[in-house]
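Next up: just one chain, as structure tokens, the form predicted alone.
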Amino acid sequence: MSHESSETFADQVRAIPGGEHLEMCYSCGTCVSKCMIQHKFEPEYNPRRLIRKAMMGMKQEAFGDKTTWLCSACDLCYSACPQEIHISGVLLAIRELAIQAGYTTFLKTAVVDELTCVACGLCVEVCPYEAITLVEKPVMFRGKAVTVAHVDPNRCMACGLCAASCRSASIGLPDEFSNEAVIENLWEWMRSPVVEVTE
């Protein structure tokens, strides 16, 4: 005899708060109009896309898409909307399934350099995403446990707002503006050879 649940991944989804209006998406494309994700910065991204892919099961897919991943609970689209849903919530109850089952965003999400975080909190103020916090732990070097600022990945939409407002340049996005990044360039412009101009 098999014991095996038969619940579906649409029940996983419409289990978790904010997953319940699964089913009342009647795909007609409100939310992707309004949407400036969509518009400005990812044009994959497509909440309806994301919604059929659960009301399938393909949960696999459903967790690899890119809409899964960003949609940062803005919600300009539920003004719009004519069910009255918040897309955003069906959207997070997804993405909180993905992280339970190991699966991480595919952003360069912001990073703590641990030695310079003095933890004043004014990254904690300024993230729209609560995503980051006060922590204390042991640091290398510091010999003792101290409180630094701590990024939830899962949380953070790579705006750069902490980057922004930290004073000691402790916080930031990879790849992004940096100190050393600045340093390195002037000295790489020191070390290049002086171009003498005749006439």
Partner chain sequence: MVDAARHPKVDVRTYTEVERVEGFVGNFKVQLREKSRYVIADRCNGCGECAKVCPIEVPNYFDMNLAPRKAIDVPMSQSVPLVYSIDMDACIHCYKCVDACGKLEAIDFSMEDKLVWEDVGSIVVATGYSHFDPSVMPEYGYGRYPNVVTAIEMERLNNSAGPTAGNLIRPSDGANPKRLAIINCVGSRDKRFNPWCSNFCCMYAIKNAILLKQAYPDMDITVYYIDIRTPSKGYEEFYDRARKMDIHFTQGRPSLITEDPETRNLFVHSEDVALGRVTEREYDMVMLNQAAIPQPDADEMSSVLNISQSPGGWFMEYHPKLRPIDTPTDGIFLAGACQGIKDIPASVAQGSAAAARAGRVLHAKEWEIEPVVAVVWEDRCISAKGKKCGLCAKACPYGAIEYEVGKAAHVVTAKCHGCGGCVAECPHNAITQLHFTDAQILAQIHALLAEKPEEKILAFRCNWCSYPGADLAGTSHFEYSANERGLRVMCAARMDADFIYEAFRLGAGAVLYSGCHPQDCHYITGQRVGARRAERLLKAFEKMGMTPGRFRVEWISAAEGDKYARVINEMQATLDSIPKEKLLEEIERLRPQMEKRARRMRETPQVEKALEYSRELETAMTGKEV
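Now the other one: the form predicted together with its partner chain, given that the block above is the form predicted alone.
Below: the lone chain, stripped of partners and molecules.
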């Protein structure tokens, strides 16, 4: 009397190492208030709700959720979760499924200036997310097989460590976190009048 069971979204998440035990979540919200990303960066960030979406089979909503793309796997929440769920493992499993389904991150991830990159490999060393590799490829004006850094946008968390470490300013974040924008910000801050600190 066994029943054929079709694989649910939760099963798919569970099948990826790290994605197990999501069904144990009882929605206490400890992880949400523990998370620094929620606190400092993105008020809509909510691992509890994302786990819930996975459990309820809400695949598209989960893939489109900012939380899927923002977890930095710092694991602050892991030690706080009373159900001992490895939350970042579940979140990264959902991200993996999203990537497989053709979704990409909404973060403005690092870009390489292939004209100036000398492939010293420093950025590969410093990236905490192992998002950078050195590849051989044709680069216009330089040749058919040039070794340059390559960023996997689905792994990059846009932290900017690579930009800060690159000696030829060949890798960086776009727009408001570009080297120019950051320097401009600093100038503005330095030019601003000194504020008296009162007790």
